[in-house]
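This document opens with one chain alone, in structure tokens, the form predicted on its own.
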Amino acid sequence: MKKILKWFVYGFLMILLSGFIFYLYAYFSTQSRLAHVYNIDTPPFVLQTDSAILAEGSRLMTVKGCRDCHGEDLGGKLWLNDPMLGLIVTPNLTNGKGGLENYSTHDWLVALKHGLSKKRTPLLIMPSNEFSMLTEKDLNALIAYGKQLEPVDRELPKSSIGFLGYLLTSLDAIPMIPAEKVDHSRQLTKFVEQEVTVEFGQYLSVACEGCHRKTMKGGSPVAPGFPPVADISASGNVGTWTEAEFIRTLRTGKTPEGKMLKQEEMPWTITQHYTDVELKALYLYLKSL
């Protein structure tokens, strides 16, 4: 009896001395990824600012989920509070006390396509693998409306992983270095024509790869404690509904079944705002699949 429990505490130590090992190589790994200087090179950027590209702009800031992550007002927000995950702060967008200091166009594009902050650091969480897919006319409008921001004072504290994100991030399970997934030599597509095509919808299909994957088939929860990704390509439900049903479910948050939609879970709230001609374009693309 005294062998077996001599055996076990030595089986447990060993399991808590390598667990530790795994941590330290985490964290150091993830702090080293984080420090990592990319050597980019961005062609010069002509930004266009007339009224429609600011209203785009404004629209853009709010289907591309930018106001979902960094508040209504873009003054940043907490996003992530978790002992355990960390403590994750999207920044204050605005030139007001807090917020970006003499961010220049080449930096805020430098930000959305590349991930990366003014030093050529991976920004956390900033989801850059889908936004380096934008034409040259819509980050145009980001960046155009981003810059004219009304300014909001709010000063935030400073993101921080912890113990589970760093294990997690280490195992590529959670999306904490975005930039790494972003081709950087990739050269920016001028634009897509805005029509009910298989082409604009896959275009806007970018947008649903974070969570539903490339084949939109979905898988695999895309975080602790989330459900698993629901199937959208012709294969799963979207597959059955109309056009008209497809529209109001991406409206509404309601799906033909009678199912009510979670917004932390489907952003429908964000969808509601997509024109007739994008919903209808991505429907295509959906059914095409």
Given for the second form:
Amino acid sequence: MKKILKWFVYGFLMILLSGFIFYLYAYFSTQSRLAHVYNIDTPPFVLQTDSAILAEGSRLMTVKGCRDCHGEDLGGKLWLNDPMLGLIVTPNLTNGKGGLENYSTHDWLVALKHGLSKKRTPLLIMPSNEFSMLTEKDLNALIAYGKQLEPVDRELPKSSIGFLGYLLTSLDAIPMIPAEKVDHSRQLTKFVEQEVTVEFGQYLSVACEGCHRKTMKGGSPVAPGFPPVADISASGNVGTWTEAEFIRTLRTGKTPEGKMLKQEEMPWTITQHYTDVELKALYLYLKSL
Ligand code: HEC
Ligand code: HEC
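Next, give the form predicted in complex with ligand HEC, keeping in mind that what was shown is the form predicted on its own.
Every component of the complex follows; first up is the chain already shown.
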């Protein structure tokens, strides 16, 4: 009896010890990934701006999800505040109090196209692996608009990763360090014509890839507690919908089958701002798969 108890205690201590060692590994490996300084070589970016470009930049801030994360006024917010996962703060992108200081066009480009800070270390969470696929024209519009934002005075705390955040990051179960998924040597495409074409649809579908995968066939949930991701290629429900039904779904969140999509799982409050041309192009692309 005593012997069994002894082995039980040993076993328990071993489990605790290996858990602790794994945590140490997760902590230090993540810290070292976050401290990595990327040596990137991005050619200078000549910023163009006029009122049409600024209007497009403002629209892109909505449809590319910037306002969703950085707040409606782009003044930043506590994006995630979870004792286990951590505190993730989106910075104030304006030049008000607590905002970006001495932030050049090049710094904007490095953040969006490479997912890196001014110091060239990885930014947390921001999906730059998607933004790095944007055209020069779209990046130009976003940066031009970003640089002239109405100042917002908002001082926010610094982000800090929690216990579970470190474990999930080291298991690559959450997209904590998107810079690692960026092809840093990729050259920018000038622009893609905004027309109802498969090409334009494919360009827009990069925004769906993070969840629906490159194939658009969906799969397992993107994070614990979320539903499986639907197949939106021609082999899924979308294949049976008319263009009008597709557009209505992405504008209202209600599918032709009568299902109400939750905006925190499937961000239709973002796609509702897409233009008709954008939604038609996406439909064309998805049906072609
Ligand atoms: C999923 C949420 C999310 C989305 C979407 C997002 N961001 Fe971010 N962004 C963040 C977070 C979080 C940080 C801070 C990362 C850090 O502190 O390491 C950040 C950082 C930045 C920075 C760098 C600031 C700095 O201090 O270097 C800029 C610039 C920026 N975002 C602009 C944008 C723009 C423009 C868009 C839309 C095209 C956008 N973000 C979309 C979450 C997001
Ligand atoms: C943050 C993750 C996420 C992103 C980004 C995302 N989706 Fe979804 N989408 C989902 C999930 C999860 C479901 C399934 C929801 C459910 O079953 O309730 C879904 C469902 C759908 C549906 C309904 C499919 C059906 O059969 O009912 C359509 C259509 C759709 N998404 C289109 C898109 C398009 C187009 C984009 C890009 C512009 C996109 N989604 C971006 C997560 C996402």
